[in-house]
Amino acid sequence: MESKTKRVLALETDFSDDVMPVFLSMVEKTALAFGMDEKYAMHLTLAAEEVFSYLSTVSDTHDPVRIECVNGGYYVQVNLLFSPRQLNLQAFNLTADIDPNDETRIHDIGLLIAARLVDHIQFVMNPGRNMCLCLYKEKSYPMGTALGPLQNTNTQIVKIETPSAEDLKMFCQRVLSAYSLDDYPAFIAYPGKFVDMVNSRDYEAALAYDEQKNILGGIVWQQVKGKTANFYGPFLFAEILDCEAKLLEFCLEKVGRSDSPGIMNRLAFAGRFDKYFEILGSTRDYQADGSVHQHTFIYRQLIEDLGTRVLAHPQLMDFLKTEYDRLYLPRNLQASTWMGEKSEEHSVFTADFSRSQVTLRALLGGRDAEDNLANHLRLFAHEGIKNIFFELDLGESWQSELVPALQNNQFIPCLLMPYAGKGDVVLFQHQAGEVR
């Protein structure tokens, strides 16, 4: 398919208060022009407005700031770098609730509606210490409906290619008539959406076809400079000799050919890969109906693994061990624990919902982390939701001080990904949906 490159419109510019109409006008306007929807542009838009509003009030009227709208094809993403300051982020968690009545935090009841009105916030702090605010919306795109079975299918021949964008929503199509909801990713419900996605080179396919152009089935995959790959399925719709595994090494020679150090899938069909990969571990998805199916996390190395310094909470050591042990992965393990440095008072999480599950990660660590944690699993079990996950960033150590706060909130850690983060990410998973 034809790729575009992520196209951004910058303003520099500073916080004073008659730059907010030209600020608005910009991200408004540019959201539309990047093929966003009115409801949605102006949610990005109202979102970006609390944000700069909150950041004038904390910060000298002349600091300067650069605002980046991104056209991610899917996605508009705002950026706001500048100097950071006394922020309280605290605002940004999903169970913020402000007393509009108190003074001291009036001003934090816009954060509060920012979060509400995008879909992912984050935070970067860049190595010139200058802090990067992101608001991320994503477009809206119509659901698509199943085909029916294949009809005549050659079954000798099997071609793989890199397909057209006709192809990849009529491959989106298939997999909802032949697989279940938990075995595909939520994207692919949204033929459009995904095409889009592969067009943004934030995701690549290969689809399978036969002779008279049939689709036999496909494989879909998801490169992060520097960070292990993601990839889906294959995906197969008739019963064909080698197409599976025609699929599965097409997308491994694509992504060896990168600086990926290795490839995961997190939704695998147990027992078909064990030529290719190692079992990570899995996960439960708790059902509606009281069923629990299984996940199982698979892995393979693309690149020498040349081994870096792991920093872990004592109490997450054993796991670590254990789990690089059997992975023959060079770490040099050590322990970090809290010795009485300052540290923050509020920490902040993200949540990522899909479908019946959710996952959180920390933005920033404080002493109130388990009350945090716990005030998130309060909201999640109002609203039904069990299959709750916690992924831990090795990479960044001040993250190890929150292991404590999530074993006391019955968070258990299931599996290891290599290199999934800033370094390897622990995945823990709360025990929501075992039976008490």
Second form
Amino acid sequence: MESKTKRVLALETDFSDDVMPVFLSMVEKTALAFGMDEKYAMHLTLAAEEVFSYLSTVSDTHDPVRIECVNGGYYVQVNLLFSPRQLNLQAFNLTADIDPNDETRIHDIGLLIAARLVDHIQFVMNPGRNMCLCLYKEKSYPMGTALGPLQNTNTQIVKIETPSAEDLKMFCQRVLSAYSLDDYPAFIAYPGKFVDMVNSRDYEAALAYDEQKNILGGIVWQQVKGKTANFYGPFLFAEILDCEAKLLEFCLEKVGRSDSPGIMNRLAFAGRFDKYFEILGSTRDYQADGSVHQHTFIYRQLIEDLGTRVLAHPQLMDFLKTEYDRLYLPRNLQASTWMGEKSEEHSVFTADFSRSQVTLRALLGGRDAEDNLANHLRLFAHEGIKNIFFELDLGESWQSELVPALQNNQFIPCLLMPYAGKGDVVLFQHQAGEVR
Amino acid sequence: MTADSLERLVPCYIKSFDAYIPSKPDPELKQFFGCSTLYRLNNNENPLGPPPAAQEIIKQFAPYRAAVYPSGDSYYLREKLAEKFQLHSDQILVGNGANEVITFVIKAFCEAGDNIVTADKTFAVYEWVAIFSGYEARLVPLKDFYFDEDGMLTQIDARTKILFICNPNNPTGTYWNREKLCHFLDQVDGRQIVVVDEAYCEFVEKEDFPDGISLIDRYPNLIVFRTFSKMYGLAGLRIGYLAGSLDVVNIIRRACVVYSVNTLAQEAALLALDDPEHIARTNRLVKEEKAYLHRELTRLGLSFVMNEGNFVMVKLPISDTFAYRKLMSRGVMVRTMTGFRYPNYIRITIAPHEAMEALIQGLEAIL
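Same protein, different form: I have the form predicted alone, so give me the form predicted in complex with its partner chain.
Next comes the full complex, this chain leading.
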């Protein structure tokens, strides 16, 4: 498998008006050079234009900005690094509804447009350091077609190894034929994209082969520096003794000596992995036809947990205590209460869509959090989305303030994911699906 | 300094390397896990502590001496070791634990583009030092828990500088006998440095176990590591050493940081060497408690890897890290083996009977 480090094209300049055409040309040309098609390159360029234009209005002309175009293999990312300013991040809420006649917020429309032209917008705020605004857009790929079942299943596993690009594509196609849509991550449906994801080293995979080099199964995992890793599978195409265990152990040996504190599977086949994993809990997946599927989350730590302090809202304490005790997680749990300190006016939530579900995360807390959440829920209801989640990061103590807003909007804590963010993450599920 | 400028100063191999986070001190762990006692069975320390004479000199250490630099090259200790092993004192380098001498050797011989070869499931520090110094670590899978001689030899290329063998291996306790080690050294034929880490050699009573230091005359490319942290119970003072041929050690000395070994460690180590009864006493305890563990683990239906050394590896029917947390809540601290690339295994340090009983009771309760 070819391996590449991510290529970066960078420009260091300022927010002068005459820089804009150079910047836009850079984004468009590099997106094309990095393999993005014209339509998506144009979307990315338009998003970049809106963001740069907005930043120009809130910055001094001579404020420095560093612009990076990153080739992630299957995506192109544009990073703008600049000094923190009083940005109105509220405009990045999916529900932002800005009146074009309101001259005080006219520039914010651009941010909203940008948010809808790319797959993700991410802010990285380092106190006392630069702020980074990242525009992330994936390239387009053709959908894979399902391959028929494995012909000769009277075989045995010979080797587990990291596969070639061709084998990866074949693996994806076998998964498409052997598993239902709920059992694999969306990217598996795009074999070419998955090859690029592995090439970019964002994802890794291992396949089990027999003597004839038939693919008997495989496992996929993803590590994000310092955070809990994710894995998918093992996917098996034949009933082979120990194939599942061998794939799992191969994956665990690979991630075992890394900085990932744990590894998790959000699409686990319940009950099959008790020997290796702990069950975190499950979510309910409400289907369009009215049926409900359960997704079980399994997890194991890769390190010896050293213990940490957790500050949480009093309304969440019972849930956390139960989960920490059940999972034997060493946590010094302390209640965090609001004591009149000043808080921001506006909250900002990001929304990640995947198939029929959406996951909200907080970018900023604010006094309008409850209303803001309610607005999001109205939008999702209008779109017919029933599977709505909120990830609350206990490593960001300010997020505990959001608990009443969540509970007042019928979000229920359903499971705890250790070290899945800056700290442990509580996954809330909205009860929308229960309403018939 | 901005995040950007810091980023630009950091070499790629450091950016991609993950820091090792050691465990917290006992009082913190007890608080987090809610246990009143803690049996530390995770670091292969000697529960009997240092030999009595070493204990005595530690007790008598006069505080004013803390203001005075130690011997920069552990002069008397090297003299003593040279006499013990019939070497020249310049054939020995003492470091702040064996971990430091690993660094000396890699720094002395490797440059950009070079590689080292070792096993995938062994003491991790050879691999770590190579990687965070910018060199490739080629990891050869163990074969039935043993270092794979052929596998290691086939990994050698023109840029291979050092081969690391842990003998007996931590955590499997397997070892190469004299014949196998000599055969390997004959195959390498002086083209690379061969390091044999004998951190646990004093725990091995098998007759065919090789004394690496006795082979240095025959194989000038051989370097042997020893430590005072295990059998000699001086882990808290950090002291270890290497021995090799004069020419090789003279090269390593150039990459050696002097004055890194404190006075107390040097003096305690000097006296520790004079107490063969301490070794016998420790080995009696290890033997008795291994027999107990063998019996009890078998009764519990657990498979285990029990070979040389003061440790045993046990395979659990649940995640080792989950077992770690459950055992910690009962005051028993073991080493999880996922980080050693042995998922679901734990490593247990042999300790006095009370601790071994607590472990067995803990396992019975959690499994």
